[in-house]
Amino acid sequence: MRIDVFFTPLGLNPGDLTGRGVVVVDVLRASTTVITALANGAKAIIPAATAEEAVRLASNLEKDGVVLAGERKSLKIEGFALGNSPREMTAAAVGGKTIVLATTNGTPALVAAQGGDPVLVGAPANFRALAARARAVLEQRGELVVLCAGRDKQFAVEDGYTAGRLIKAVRRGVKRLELNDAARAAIALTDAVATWTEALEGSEAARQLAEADLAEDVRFAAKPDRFTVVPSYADRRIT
């Protein structure tokens, strides 16, 4: 059996996935917002990589039941209804809608990995059932693929440690598991931070986020296992 880890979407050329199991990281935040919308009853999401692109293909769907969301610099993006706050996903707000959501990381992330099958959404949020599920598709496919969002194409601790967790959950009981580079860093780096709290709050895009007073969002995010609801991505639908 095999994990891989790639901390960003970077270097993935077209194909790089197809018909392997995936899991999506973008803790802070575009995961952990899917994954709460969703638990508080939207109909479906669908990832824009761009802006652009979001409001083209919300043009292609009925209006009433759509709600464009998404952020750039971490703040909505003006004329949109929702920004990528997880606090957001309200049922009020999010309940019956299909959400069409275009995030700088997370977003663009999960439309690179299109193909994968099954594409699975994780965070702290869902940790428990994400490990779960992580481990069927490993024990059926043999192999399993984390990739990581990152910020701004680089490397994101809190996207590194949810996967160095993740890869400890799936493995125990596996005799036989071979690793990637990074996917040993990752382990690597659960063993240097103790938890997610201190994962989160210690990272570059947690301070960004204070400083557009979204701190709330890192503590929202660092909770684990709040829902059990883990979103699965196929034909451009999470659902």
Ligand code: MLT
Contents of the next structure:
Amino acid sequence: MRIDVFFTPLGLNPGDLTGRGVVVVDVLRASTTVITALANGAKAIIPAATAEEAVRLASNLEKDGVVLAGERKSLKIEGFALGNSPREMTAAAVGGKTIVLATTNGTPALVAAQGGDPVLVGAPANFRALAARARAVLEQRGELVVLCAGRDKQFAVEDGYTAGRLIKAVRRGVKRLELNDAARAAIALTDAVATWTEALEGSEAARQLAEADLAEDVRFAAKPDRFTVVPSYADRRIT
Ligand code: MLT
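What's the form predicted together with this ligand like, now that we've got the form predicted alone?
Let us now look at the entire complex, which starts with that chain.
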């Protein structure tokens, strides 16, 4: 069996993920936001690579059922109804709606994972349920890819740490497991960092969110197993 980690989507070539089981991780904040929105009754999330693409995708959908959401530099995009805070994804705001979401790193990573099968969305917020699903994919397929969104084309500690915790959770009892170098580094990170809170709060993303007065989102994202939903991305929709 084999697990490959990518710390950013930059190392991917077209077709690299076709037909492979993939977990996309952007803990601060896109994957936490997607999980929360679906747990609170959103019908689907459509990830967009850019704000412009989000507007175009939304214009093809029925106005009543669609909500534009997303951030630039952590703040809500002008003219959009919601930002990228998981705390905004309340049942009242997203229940029954299709959210078209554009974020700096997370939604481009999701778009890059297209062609994977399945493409799951993971974070501490759904960690236990995610690990069970990912383990089943590893057993069925014999391999798994963890694609971290990273931050501004660089490594992001909260995503790498989550990848390491996920590998440790899914590899129990597996006799022979091959890992790429990034996967080995992700596991090593879990020896250096003790808790979700330590991983998230020490991150550059957390600093940027605190500067934008959004430190509460970091605390929200650091609490594991809030939800049991494991979002799955297929045909350009996350459900
Ligand atoms: C992203 O996709 O880049 C993030 O989720 C950034 C953020 O929400 O602050």
